[in-house]
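Here's a solo chain for you in structure tokens, the form predicted on its own.
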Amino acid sequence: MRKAFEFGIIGCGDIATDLARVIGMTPGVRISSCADPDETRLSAFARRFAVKAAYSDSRELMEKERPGALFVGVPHHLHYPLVMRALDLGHNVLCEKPLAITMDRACELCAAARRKNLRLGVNYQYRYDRNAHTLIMMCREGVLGAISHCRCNMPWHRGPDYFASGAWRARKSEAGGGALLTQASHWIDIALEAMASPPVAAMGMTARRRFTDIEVEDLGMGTVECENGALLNVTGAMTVTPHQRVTIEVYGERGSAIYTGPDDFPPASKLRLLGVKKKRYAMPFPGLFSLQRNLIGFSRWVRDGTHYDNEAERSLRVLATVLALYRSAESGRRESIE
């Protein structure tokens, strides 16, 4: 029987424990070792999840153990310097996105990641979510035609706990960014995959609407220019009472596909198609729902080179897409997506 592939997980809060129990539901895939400075949490993550590997240093786990891979869930500023000590220690790593808070730095460990031979991808599951995916691949097989428009919209609500949990959510040198960063991007993703042209400008706006105290936005809204000409138009809020679900609206020549995403554990979409058929595509790799396929893809990447939709350079478009916003929210003019 073919050993199982192993996790060392840097970070033991909330990305972590969602991630960790779909571990555990998941054949051939299991947690060798865990990090976290909080002791509390640390204790209380390697008992629930029965870890033995538990340190409070995650460079002490790095330098003693050997997974097939390292989850990277911390902080967003925190993500750069972990990742590349990662990968300077020979480690392969799946990494919550976003991949970095600048583009220099994201393009760093790319960079780093293919000096060195090593898997490193983001983790941006809803790439394999199944609805999503039919989606994105009738798009490309120009099933609604020549796409015209598309409409992301993700209306959600967010509470005072969700900064009070986590502080550096709010602080813009730490997050990055708010809504449209930490929640939107995997909407902004699943879009740009089904507009089939690469982004090339941006125009955005943000505001602080329900928390006046922080510093990233809590909504944020744009349009995005495809180099074919079509548009995107992105609105990314948690300020949304009460929270619904996000839509993606794609219109073609020959119809529209109206995706509805997941909100419920386990996830559920829906996918409604106007003026065409739906088609039918199996699936990259097995599983339940979209986190879980993406954990058995990722593992297949590192152990036989199996294609992976969701290694990093592909997410640097989201992040470059995501920035110019920001840069057109600040300079009030159109930007360009680097």
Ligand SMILES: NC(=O)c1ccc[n+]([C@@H]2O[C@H](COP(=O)([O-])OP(=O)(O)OC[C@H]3O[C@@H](n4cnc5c(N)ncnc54)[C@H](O)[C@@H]3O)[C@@H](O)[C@H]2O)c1
Contents of the next structure:
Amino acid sequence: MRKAFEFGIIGCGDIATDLARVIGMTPGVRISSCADPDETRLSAFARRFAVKAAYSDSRELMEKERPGALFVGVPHHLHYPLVMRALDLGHNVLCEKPLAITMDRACELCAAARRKNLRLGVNYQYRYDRNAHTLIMMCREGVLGAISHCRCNMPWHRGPDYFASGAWRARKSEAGGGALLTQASHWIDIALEAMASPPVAAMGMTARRRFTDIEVEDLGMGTVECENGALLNVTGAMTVTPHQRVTIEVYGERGSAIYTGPDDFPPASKLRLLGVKKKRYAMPFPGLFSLQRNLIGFSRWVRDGTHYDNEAERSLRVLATVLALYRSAESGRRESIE
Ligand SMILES: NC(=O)c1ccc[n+]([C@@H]2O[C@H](COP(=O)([O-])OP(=O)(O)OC[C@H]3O[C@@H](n4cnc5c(N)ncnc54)[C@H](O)[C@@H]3O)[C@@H](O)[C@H]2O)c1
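Having displayed the form predicted on its own, please output the structure of the form predicted in complex with the named molecule.
Full complex below, order starting with the chain above.
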């Protein structure tokens, strides 16, 4: 039997805890080390997930440990320096989204991974949601016909504890953005994949409607134009009461697809087709839900070189789109997507 694929965890906060729970229920993967400068979080994480090698300095972990890959789950502005250091030291990395908060830095990380022949993935796990995968495959195969437009709506709720438990999330210099970048980018990524034509221009607006003492937006809206003229309308909100599920509506010349995202309850996503028949596709990786499939997909990509959808380079498109929406919100003009 093969040795388990080991992850070193950099940052023992909310997402690392979710990921560690998933690792705990996934055969063939384990956590071998962890790091966090917050001693309370570090020791609670190490105790809960029985990790012996716990470091308060992530540089020390990177220098001493040789796991199959590092998982980087830290505030957004730290992705670039920590991932670059990890690559310099020869580690494969699964980084949380966004890869960086500027395009230059995200491109630099992709180039560094390529140069060093290392694997760099970004945790856009919903690409491995069963119905999101079906939607993407059907659009890719042209089942809906030419897409005229798509509406991507994220009507989410966040309470005051969201910013209180992570002050970085409210700061522009650390988070890089709010609802559009931090949460809605998951769904914009899937919508862009369904559009099947590269995004070329964006017009956006942002607002603070519920949280007045934050620097990032809690509501962002905009329209993205694709190369073939199709339009994508996006809304990313953390202002909605009660919390509701994401919808992605894709309208094609032969039929329409209405995707409803997963949530804590009910957990499963849904996909309704109008005018065309739903097709069935085997999931590329086993697993009960998207985070688990993404983890398995990433570890197989590192070990066996099998195809993996969340290679870092593939996350550049959604980052460029969201940053163009922000530029447009500031300039009041239509901005091109580079
Ligand atoms: N994929 C998803 O569904 C999903 C969900 C939630 C968050 N995220 C992403 O995960 C990342 C972290 O978000 P979070 O909500 O877990 O934040 P968090 O604030 O809960 O955790 C971040 C942790 O990083 C630690 N940290 C800070 N500097 C560090 C360093 N130099 N070395 C090691 N650790 C350091 C902090 O002490 C903290 O424990 C962000 O990129 C966020 O967008 C992704």
